[in-house]
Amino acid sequence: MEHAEILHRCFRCGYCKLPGSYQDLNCPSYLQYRFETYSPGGRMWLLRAWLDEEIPTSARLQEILFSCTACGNCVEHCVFPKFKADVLNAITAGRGELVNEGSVPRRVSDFFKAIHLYGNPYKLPEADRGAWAKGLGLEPYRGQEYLFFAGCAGSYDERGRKMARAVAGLLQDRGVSFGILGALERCDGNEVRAMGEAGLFEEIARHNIAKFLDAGVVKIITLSPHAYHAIRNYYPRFNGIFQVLHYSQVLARMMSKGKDQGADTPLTVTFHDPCYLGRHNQDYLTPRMVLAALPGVELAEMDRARVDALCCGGGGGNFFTDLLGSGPDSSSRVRVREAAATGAQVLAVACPKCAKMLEDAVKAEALESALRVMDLAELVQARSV
């Protein structure tokens, strides 16, 4: 197994499960089942006792492997600058042996079959990928500067088609020439990498690879940060080579000249930091800037931000598979708790997963009334001229 030279060397001294503070859970299935496998350092030992069949191929270990949010808290919290890079390199090698082995979970196996038939893990029809831009008159990509993609989310799912048409539309309103590929599109990948399945995560690079050099793409605005961490850092092996952006950086350099003009009524926001823009990326700032150029925007910060965001959960597939389930521990039902208690008004997203997690977790708190959930680009719609 790739990585296994290092699974030795961790000894479960348990920072990788906590943020930067100490004071907190940063691991959502840790925080979630709170038993030393479900923790990083624990899923090390177990895979090294497997390898080293000391311990069968069992459901549980299946379960305990594919829960893990692929967030990325461990590699920036372990304390070992030599191989911490490799951590979470170490947990996704391990799903591919499973992966190999054939033994994953049920709802895994449904997600990578949905994936290869459908080309989507909502199992709807390609040729519907480009209904979420009904009305708005989108284009066909045929040569723009950029090529935006909806993704999965974008496409098929209720609150994440919200989110690409609130994108569309302001790109659309600040001049950006951009078009689409709707059904050409397929599945980024991201999540069937992060689970394991390499040669279903190569076979989809390499189909949006060809559907975008055949149209010319150079450029590529993404909905999520999913997309944008695998077309940016995955693709190339594949030669395929863009200049990818995540939408909040276009939004950033569109705004970047001073505040917008419009509704200036106080409004009090706190930031969700997307695990795939800001640990796996580093871009902390960008959505940033874009809620500093709106009026009236005061942001509050919760005690974890930027590097020490706690994941909604949703992240390594748990989105579609739900191996961490719900309750009061769930990491998107903490992390709401979190924000209401800044005393925002709105908590804003920058992730179609994100969104759908966070908003049902406010149902799940009852804090409708206090809390809504937002996306830079309605927020943005909503305080500009």
Given for the second form:
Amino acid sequence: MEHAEILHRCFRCGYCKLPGSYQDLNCPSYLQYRFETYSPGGRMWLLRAWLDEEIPTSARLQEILFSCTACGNCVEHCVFPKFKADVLNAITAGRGELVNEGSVPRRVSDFFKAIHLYGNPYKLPEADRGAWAKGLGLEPYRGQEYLFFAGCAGSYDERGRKMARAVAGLLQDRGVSFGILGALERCDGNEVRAMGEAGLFEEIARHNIAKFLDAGVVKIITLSPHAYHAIRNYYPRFNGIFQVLHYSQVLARMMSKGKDQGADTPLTVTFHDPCYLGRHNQDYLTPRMVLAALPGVELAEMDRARVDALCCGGGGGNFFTDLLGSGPDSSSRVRVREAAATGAQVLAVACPKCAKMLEDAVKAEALESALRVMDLAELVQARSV
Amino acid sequence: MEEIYRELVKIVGERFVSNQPEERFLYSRDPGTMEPHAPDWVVMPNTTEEVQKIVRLANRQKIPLVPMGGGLVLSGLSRPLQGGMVLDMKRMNRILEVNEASSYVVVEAGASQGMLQAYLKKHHPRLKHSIPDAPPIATIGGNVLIHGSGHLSAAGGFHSEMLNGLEVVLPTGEVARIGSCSASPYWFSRSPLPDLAGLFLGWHGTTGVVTKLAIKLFPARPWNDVGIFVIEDPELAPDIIRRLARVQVAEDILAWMSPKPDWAKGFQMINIAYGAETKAELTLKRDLIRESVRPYLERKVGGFMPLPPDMKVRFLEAPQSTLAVFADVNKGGGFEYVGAIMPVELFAPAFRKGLEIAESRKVPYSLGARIVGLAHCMMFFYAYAFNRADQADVRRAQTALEDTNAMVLEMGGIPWKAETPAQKQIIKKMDPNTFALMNRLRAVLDPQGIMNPGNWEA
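Having seen the form predicted on its own, I'd like the form predicted in complex with the partner chain now, please.
Below is the whole assembly, all chains and molecules, this chain first.
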């Protein structure tokens, strides 16, 4: 197994379970399940035991490995500088071993099957992929400056579609030259990769790269930080080198001339850093620059922000497989309670998966009257003239 | 077995009980060198009432019960030597009360050191607790109960001495409160009542399951500094440490001797950390510390090491996150240490003999001593790294630890949170009547012998 050589080097000191402030548990699966086995160090030790045949392949082991949200908190806070960068890679590689063995939870195999058969995890027709843009008058990609990549959540999920429409509408309003692939778009594969299906990911990446290159794409704006991460950091391994921007980075450029014009009634906003923009790509400033440019908006940071942000629980495939499960200790519910504690009226997000996870959590926590989940583009639209 | 599982599910819910191979594997061991012993069940209670029900079940069925905090003791004390249940206490992690006026906090036993540290920084920034150099996920309860020490031990002694009171589920299932909280709504002190806390401190979970405890808080000063006094003759250390401690300025005095980094090799470094309300007070305290060791400065046999600001920040960090990294010194992932509680006057032989053992056993080492009180004693540590993937290397470290435990006892020290073989060595040295009393107390408290059996046994 790749990275097997670091498994025994984990001391299980537990820094990986915490944020930098140590204030509470910051590993979503450990927070939820509390058994040591569900912590990053626990996974490292279990993987070693499994490779050494000290424990068998089991449904429990599969659940333990696939409930990891790949949020990167462990990598960020591990105190072992010589191997910390590969802690999450080792867990992903372990998932890969189970995938190769054909020993994965049913929900995971269903996910892979859906991607194989439909090109998306929603099992919806590819022909419907561009339906999110209906009525917006968006142009197909024909050599415009940017390709806007909506991704699976932006194309099929109701909350994600709303967000994709907000982003595209805003880009349109601000005169950004862009087009979409519509029905020709396909899954970016980030969750496939994070779930250890390296072969399927390579197939997806190569397919998308060929499609992008055929269309003459040079610059890509992604709706999802997950797609941003995959295209920016993994597609180059298959010679897919594009200039990739997350939509918040485009918004920040558009708004860099000073405060945006529009409503200036006071509004307190807290921002939830998406793991794939923040910890995985170290961009913590751009979304905050967007918020700072909005008149009347005051940013109230959560205790756990930036490198310390608590994941919404939707990463690593869990948005689709939900092996993390629900309940008051699910990280999405803990996160919205933390957001509400800031006194903010709006919980701003920059990822369709975070939007959905946190909106559901707001309902579960009965916080609808106190806290509204809004994506950055929705917020900009609402505050614009 | 299945019936017990169902009973446990009834008590804590299905999610918080496991009899699966994964949990049985992981809870059979800790990061140290001791061989694994698998539990039959791992249970995570959420309330004192749940703990009571579990204890009563264990009593009825005569099942061994092993309470566990952070699981970071390294000497294998939470391994279930005779199987049974491991009681993982970390769901009980609430901070229940901070009394600013009387400077104490009441927490559940599974609350972590880091969680309390962060809570105080946010809500009571003028107060702090003594944090050990264990990782921040270590529990407050666990550390107090093993007589831990930490970053305020020069000022406040062992962490068990900072204990104001506790709530405990006795091995027969009753809940008892110890200290002022047994007769008052306040958890201010263990005095003036008969001090029953001693029935639970240092017993390694053999006398009950502590569910809540109150510990003393101390001023968190806005100005903080650290100095390092360097010597190269360990014979000088006891007097220097006594002088530094008796100024009553230091919050923490920590000596360390390590072949790494290179600049530290061959020297004894003594860190003195202190805080103040103002810059002027900090300067005064620095001067007092300097003055205390003036004879050594004048003789030019010791001196304060100039410290760049980033290094000061690192040495003032509590807990010191770099300490865990010792485990990776040879890409091996493991270390364990003997923490010997002993008089400060034994510093030089403790150091020399430790060095001899480390070099003869060819184990990577780090030695040091945390001073407790005004040099009333010290916790001298002998940390040995090992490669977890190499059984011969693990055995080498084990042998070095065994030699060290024997050497410490021979010198007149006592191994702290000792592994079971070292417990047996301590018992051999112990006054027989003391051990007989321990056994009588244990028999009264735990008639079925269910609590962490295999510990404190001859």
